[in-house]
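The chain that follows stands alone, in the form predicted alone, written as structure tokens.
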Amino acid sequence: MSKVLGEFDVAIVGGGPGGSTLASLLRRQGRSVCIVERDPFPRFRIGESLLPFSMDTFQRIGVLEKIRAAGYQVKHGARFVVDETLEEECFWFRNGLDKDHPFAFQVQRAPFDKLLLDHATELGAKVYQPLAALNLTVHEDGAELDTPEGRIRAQVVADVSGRWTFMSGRQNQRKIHPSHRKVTVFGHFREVTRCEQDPGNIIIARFGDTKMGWFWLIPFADGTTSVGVVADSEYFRASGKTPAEFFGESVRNSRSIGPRMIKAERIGELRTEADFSYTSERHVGDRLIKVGDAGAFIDPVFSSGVFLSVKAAEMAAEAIAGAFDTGDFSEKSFLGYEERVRVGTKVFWAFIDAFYNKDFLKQMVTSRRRPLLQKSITSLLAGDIYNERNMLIAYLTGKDGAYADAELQSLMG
């Protein structure tokens, strides 16, 4: 019989932002919690631009002041550019439908994720690290999580394993999004020219048609900048270039990004990722709840990854609290959580689909002429995805997500 490492109310697989946030929320409920994290921290991760609507959750778990004290780059908005024409617009979070979320942070994920994990530990979460989860067995009276060092027993297991998708892979539920097969090449650089309106703002520059892609520039407080190019995988393969060659040529050919990279000096290696948009057939099971990227990961154009993980952690904590209150840990008891998560993810998917496949970027960079449209877009960029006052949400997610320029202009005035 395997050694029993410990018994907890909740065992969490994954110590990234979603896992750490969930652990902190559960500890504040008085639950016994452990985190099983396979990698030693600090470790590199992509997803470096946070959204303002994450700040409430960070405040709730008591970590926001630590984030402020760490000196991360403050982000007040997002600048979008049409590469070929240099048309652009800067969306300031203070000008959204909600005025109470005017900022976020740009973070290097290695120290940021460690800060969140250390905070969860200070609140009393037990962290097993580095330690991999190997298998999950669910019984009528509990669940058992197997690791190389022994077995962990819990009433609920939360899979917050990120793109590793601990359970979705084992359940054969991980499905790649067929129309969002992308390749990204990215790295960190010195001497990049930043946003002129505010050097803390992220820049997104769209180039070419739907078969091409976009750039990101994310500035950090230490003077370095994360720069990446995202492109359709077929377009990348057709180029016949290595990732480094593709990145270099894309930058040189860009009217908006090329001039910003003239003096740039790369720090470390260029990294590559591919096929990073997927979902899971189910986000819940008996005594099982998937959080953030473990259930679905969407294209990063709107910097939604960390936000969706943190928001899902908050909703998962509420669902788990309800399960303990009723003593019902069945899949059925978690279906409300799954529905809520899918609603939020659907909003971002529709927003991304409009950005890629319709002429929505043109609407974005000319939205100053339609103040309500600009406020609505700004709110989505801030992470305000459950705001029923935002008519753009209903439009993008309705009619099969169809977008029509004349109809949108009529809707927004």
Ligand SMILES: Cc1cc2nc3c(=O)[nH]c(=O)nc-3n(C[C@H](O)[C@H](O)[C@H](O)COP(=O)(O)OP(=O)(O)OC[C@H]3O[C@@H](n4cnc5c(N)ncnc54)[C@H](O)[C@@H]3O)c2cc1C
Contents of the next structure:
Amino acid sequence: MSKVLGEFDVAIVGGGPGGSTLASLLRRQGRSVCIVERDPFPRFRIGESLLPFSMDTFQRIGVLEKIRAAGYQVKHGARFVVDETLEEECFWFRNGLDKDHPFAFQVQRAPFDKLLLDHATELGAKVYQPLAALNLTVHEDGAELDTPEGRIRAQVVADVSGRWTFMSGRQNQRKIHPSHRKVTVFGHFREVTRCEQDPGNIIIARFGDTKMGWFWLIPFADGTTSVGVVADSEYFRASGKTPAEFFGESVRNSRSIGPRMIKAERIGELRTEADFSYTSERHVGDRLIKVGDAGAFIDPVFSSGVFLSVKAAEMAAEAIAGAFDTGDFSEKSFLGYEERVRVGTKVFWAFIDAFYNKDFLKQMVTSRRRPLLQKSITSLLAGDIYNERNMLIAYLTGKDGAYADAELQSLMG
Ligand SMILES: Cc1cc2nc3c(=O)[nH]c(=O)nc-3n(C[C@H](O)[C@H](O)[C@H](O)COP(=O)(O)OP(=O)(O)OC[C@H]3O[C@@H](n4cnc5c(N)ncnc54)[C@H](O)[C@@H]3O)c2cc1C
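In place of the form predicted alone, the structure of the form predicted in complex with the ligand is requested.
Once more the chain from above appears, this time first in line as the rest of the complex follows.
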């Protein structure tokens, strides 16, 4: 029998933004909590542009002032460009349906994730790091998490392990979106020309040919910028190029990003990721709840990942509180959580589908003529995805991907 490292109300696998947020919320409920994080921090992670609607969550756990004090780049808007025509529009968060969420931050994740994890530690979470969770066993009266150094006992285990999908992987529940297989190549650079309207804005530039995909340009407070290209996996493979060649050629071919990168000087390595859009059959089980990327991740074009993860952490904290109140830790008791998480993913997925497959980008960059459409898009970009006043959400999710411009016109002027 391996030794018992500790016994907690809740054990969390993963110390990224979702895991740290959940731990902080549970500590505020008075629960005993541990986080098991495999990597020593600080460590690199992609996912650098945050959404305004995650600021509420950071405020709620008491870390917003620390984020502000750390001096991260403030982001007031998102600029979208059609690369071939240079048609573009900047969406300012202050102009959304909700006026109270005018900004977010753009962050290098290495120090940012450490700041959140340190905050959870300060609130009383026990952090085991570096330590990997190897296996989960669920019994009638509790759960046990195996690690190389011993077992951790808990009433509930939250899997917040990110794209490593600790439990969905073991349960064979991870399903890659077959029609959405993408590759990305990205890096950090000095001397990139930033958004002229506001140097803190993110820029997303899309090539009309969706197989070629799109670029992100995310500025940081220290003057460096994250730049990445996303393309269809098939298109990338067929090019026969190395990631570095593919990145270089994409920059040279881009009318909007090329000129911004003329003096660019790379810091560190170019990195790649592939097949990052997937879901899980289930987001819950007996004594188990999956949060953030551990359950699903959708395409990064609208910077929704950290937002969806910390929002799910809030919903998970509520579901776990309910389970402790009733003493019912069954899968059934967590089904409401799963449903709410799926609603959020569905909204962003519908938005992403419109962006990739249809003429929606054209509508975005000409939306100035249609103020209601522009406001509605701005709200979605800010993360205001549960807003029932937003008719665009009802339209995109109700149509199940069948975006039709004429219908949108009649709905939104
Ligand atoms: C190309 C690309 C661009 C992106 N851009 C953005 C963006 O601009 N904005 C945005 O919000 N999101 C973006 N994302 C998404 C973002 O990276 C994730 O959604 C976000 O990091 C999810 O947070 P999380 O806490 O759920 O998981 P993570 O941040 O992945 O944290 C999971 C943690 O779990 C740990 N872990 C894994 N397995 C184990 C184990 N067995 N035992 C112990 N620990 C373990 C890992 O070490 C990691 O620290 C992007 C993603 C991609 C692929």
